[in-house]
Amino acid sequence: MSRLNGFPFPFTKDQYTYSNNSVPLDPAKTITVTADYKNELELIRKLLQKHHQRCFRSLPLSIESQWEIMLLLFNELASCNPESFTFQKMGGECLFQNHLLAEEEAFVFRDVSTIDLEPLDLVGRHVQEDLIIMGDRHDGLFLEAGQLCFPSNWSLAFVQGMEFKSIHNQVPGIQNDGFIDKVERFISKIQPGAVWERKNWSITVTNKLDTPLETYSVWGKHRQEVTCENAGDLIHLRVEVQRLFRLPMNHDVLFTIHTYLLQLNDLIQQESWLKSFYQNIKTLPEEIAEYKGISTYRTELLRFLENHMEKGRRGR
């Protein structure tokens, strides 16, 4: 049951429902460090150098918020996890220490000749996290830089710049009753210090975190090798715990997105998650399967899951 312990599993009902389920958070953490630090951010760190035009990208006019988000995020892992991290400024110099890693970043802040690395791409890499700035203009949100590492099929040098309405477009019923627009609204009033969480699901064949739309042709095949014998090996829920900050100095909107991955023969052990799981595969409309990736695998998915039931049934 290890595995289970600190997944954010997504559902709160048993059937599928499309909602916006933002909630606020007290404490008002952006991040969150867990066990697989480590093994994260060397993989994190491997994609930056490897590919680093597809996993950094950023506008000149978001410089102001990426240093206020580094030393926001400096102090926050220092001050949640002081046996792990120090921060250190005085006046405008600046000391992060990541003893985990040891190592440590020393800086004089909104200098950019003591840093090698634009102020979001050096603290990305010391959080698990992909980080997206979106700038609050007069005329909505715009994505203006982001590092991201773990994305689930889409692509930051595609939206780079987009406005936030157009990034979502193509998601199915996300027009209905105005609820792209209720979302916008809902973020452009979130209140300065304010953090807001909500959790987005989909599900990956295999455990690999970065599935970005341009690697597609090498991932996206696995979803054919989906059988009702092997799913509980190949088939991983895949969990976003998504938050909300915005940035009291600078007033844009700092969005940062934790990927968590469950097998789902771990999952399976969790009587009520797997029926709800179940529950929530089943009642998925069409088109939402479609966009998640699911319709391809969804009859052999449910069979194995309706089996495991059932063997949970005649075992009572």
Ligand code: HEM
Second form
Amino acid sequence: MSRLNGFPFPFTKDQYTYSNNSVPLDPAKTITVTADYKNELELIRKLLQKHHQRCFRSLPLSIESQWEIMLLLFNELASCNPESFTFQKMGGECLFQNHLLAEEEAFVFRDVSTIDLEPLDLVGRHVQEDLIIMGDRHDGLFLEAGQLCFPSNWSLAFVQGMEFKSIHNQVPGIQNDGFIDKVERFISKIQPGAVWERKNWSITVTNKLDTPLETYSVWGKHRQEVTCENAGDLIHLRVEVQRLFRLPMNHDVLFTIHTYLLQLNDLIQQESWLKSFYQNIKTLPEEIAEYKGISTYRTELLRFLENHMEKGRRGR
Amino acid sequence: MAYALQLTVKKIENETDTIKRFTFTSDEIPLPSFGAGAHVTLHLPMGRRQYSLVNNPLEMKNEYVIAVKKISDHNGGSGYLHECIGQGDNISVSSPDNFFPLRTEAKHHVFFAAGIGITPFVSMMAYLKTIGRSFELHYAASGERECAFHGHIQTHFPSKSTFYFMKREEKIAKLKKALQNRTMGTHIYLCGPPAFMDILLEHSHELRYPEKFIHEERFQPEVRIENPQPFFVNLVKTKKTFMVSSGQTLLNALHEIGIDVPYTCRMGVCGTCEVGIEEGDVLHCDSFLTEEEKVGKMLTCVSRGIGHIKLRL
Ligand code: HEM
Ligand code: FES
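I would like to compare: after the form predicted alone, may I see the structure of the form predicted together with this ligand?
Following is the full complex, with the preceding chain placed first.
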């Protein structure tokens, strides 16, 4: 049961459609520390070590916002989890202590000679979230820096420097009724102080968190292997808790992505989730199913879920 | 989303004969950081008043500093601050918002200020100097004595600043000239009395200066309905009529009669709950729709009809 606790189940209705499902968060926090902290940070650091070009990108313009984010996140880690992290700032001199990993970072705010990595790259090695900086420019929002280890089939190298709408171009139906334009306007109007949260979901076959476009040939082929028998083991509901925050000092937007995976065998333990998941998969428009990579095994998955709903009914 | 902070008046200093500088602080809470061009909203007995912050955002030491020109007696906001607020007083201040941000992608920033319109540029120039970016200031005032931050600007940004104390005609001619022959990637910022901004804006149109490179600070009073009135609604497609009571939003009322208008924020900022207006007057309270859109659409979570409206539902 413990896997179910705290899992951000994404479905609120019986039929899934794209919508601006962002809600203001109280308290306004951009990150969350979970029980998987140590394991995930180990993986994040391994990926950064091995594939730095794939997992970290930045444009020079992003440097001030990178510094701001480093202060923000160290502060947040320490104030929300004082037993695990400490942060002190005296003038420009800063000291961050990570008691979970027995590490510390000492640096002078805005002095690049005091750190070995770019600020976003450094602070990203202490949080479970992927971190993206959207530069707020006079002609739109642009992806200007990111530390991205757990993308769901997209590539940081590809989208670096791209404008918000272009990034979303290949999502089916996203232009309908000016949807993505409205989302962009919404983001560009976010004022300092508030954190907005939305959930996005997908399915990963196996429990792999790092599924970038670059290694599709490695993980994508498992989609062919799903059967009605093994679906419970192989299939994982993947939920991205995404948060948007206006950086007060530099006016750019921080976008954090916390990825959660839940194995189908665990999910079906909760009857309401089983039903809701089934309804949503069943009624998912074909183009979205195709886009999310579910079409290949949708029939097998539905049959698996039906069997379990049937069992539930008989069991009672 | 601004929230109220209880702050203490730490210092009040004379900037000119009619302009005072107020420094607010708190011993209890860390003040939220802010950006160049940001403002705070003071909650005064006569209502809410917005003032630009003038400190350097990158060197903020738990203080907010504003400069206020006295333009009223103590019944107005500025007069009240000048006459009735003293050191050590407590004051309720909304956390900073920013409707006049710098466009950091600019190759060069050019600021045009008149009178007390200088305030947002004081924080902008400090910020740009700290991060090492290129800018210049053109500042019109009636004379050196009346010119807020004159000494401060002369000390910190002498080579980047031009003052205009001459007669009106000459001033305008010179300011227009300063707008001309700008290189690509230059962003222009205007702040001052409406007449001043209009002249420069109009000239920028004559010069065909791209609109997205011109930014103006015009404080917009926030629209808040103090005592909401009931109104009647006609749905032209589903042919329903109902009343929205004073304690209810239009969105709630629609849901009550089974019209499933989608929503998310319920604060007029996401644009999800829009509906088309067929007929009638609407009190728009959102911060999302453009002026053109407001002609035919409304956001049902915050905006209200006046009297009787017809919706395309
Ligand atoms: C500002 C930060 C954001 C960034 C950097 C971002 C980036 C992305 C990327 C890279 C994708 C995958 C595109 C692909 O397949 O190549 C995506 C998908 C998507 N995005 Fe965003 N996005 C952001 C914010 C938002 C917001 C606020 C919304 C909606 C309110 C949104 C709605 C969507 C939707 C509906 C999809 C399709 C997802 C799916 O079906 O799996 N995005 N986004
Ligand atoms: S629900 Fe967001 S604007 Fe109405």
